[in-house]
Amino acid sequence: MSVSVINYHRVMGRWEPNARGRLTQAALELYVERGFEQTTVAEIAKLAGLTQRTFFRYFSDKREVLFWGSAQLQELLVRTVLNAEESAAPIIAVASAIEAGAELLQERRQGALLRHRVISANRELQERELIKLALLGEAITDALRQRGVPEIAARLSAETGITVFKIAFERWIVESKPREMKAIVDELLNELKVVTGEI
């Protein structure tokens, strides 16, 4: 895909809304086209029709373009765990959170595909992605603790959920006939029941 298809600077004024979204889209296009290392902040801002100053208002550096959505995902997962039925087992609360996360990513499929391509081509970014997943696991563990779940059960449930989420995402990205990510999550959760002898 050529970056020339994005001509934000020709059709949008500098103060148009959704500057973060425009910067993100421009960055992803350039990262895929030229490579993450070869792309500069100046090029991203120019393609988005914005200034470098505006870029740094939203992102601390060009890596953050790829990871800024992590906070929103984490907030969703934690909120879903905390709002689960009081009687729900820890793994059920986590499963609900993972399903909610899958639905969020489904809405952003095209961006997720481009992001995945960029991260897969860069070892440093892959390490950052692993750190992000670890932080999500810690956040879910903490949410389960707040529900009164004992430490070991909280950690096991959270880490299991993150593993399901990671595998589901990997399958969702590569399947030739894309399915809803939530359907893949549900399929893996059912498989988990078989593995643990619950069925």
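Since this is a predicted model, take the numbers as computed values, not measurements. Residue numbers count along the first chain shown, from 1. First, how it differs from the form predicted in complex with a further copy of the same chain.
- After fitting the larger rigid piece on its C-alpha atoms, the remaining smaller piece is found rotated by 23 degrees between the two forms.
Show the other one: the form predicted in complex with a further copy of the same chain, since we just had the form predicted on its own.
All you get below is the one chain by itself.
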């Protein structure tokens, strides 16, 4: 039984700072310890020194607390696509974005691991993860369109990129002695070229 990093509920007044951060950390702790389903929102809020009602003011639902970072990831990928060399083919722009995302996750391996463990133990959370990835795909499609890429190519490049990102992440998490995630991405891209070459 791990000792809680936070223990605010005894000492905190109503206006302690960083309510969102406390809620996030409390939720992650409880989800890891007991699992997502076995944790109630009231418990999370109590551990963070707040009430259930306040939890729902910060997060639209019980799952969303685990996905707050995805906006940042999306912002990074979109920016990287937009900043790619003008001459770069769509799939190349997307590849560079994926690699940038891989680096971001690499810096937070510990958190990413915990988060992934929680998510992969629960179906509802997997659903949420998938829709976040789908939204990421739409955002990248938009970015490619802004680069003048035609609709179909944009959509296919973006969605294919998301697929590679997802598979790379899973393999990276699972590897006992982890390579750089970028290496995995490159391996997958090469294999993708081979596979689709058969069409």
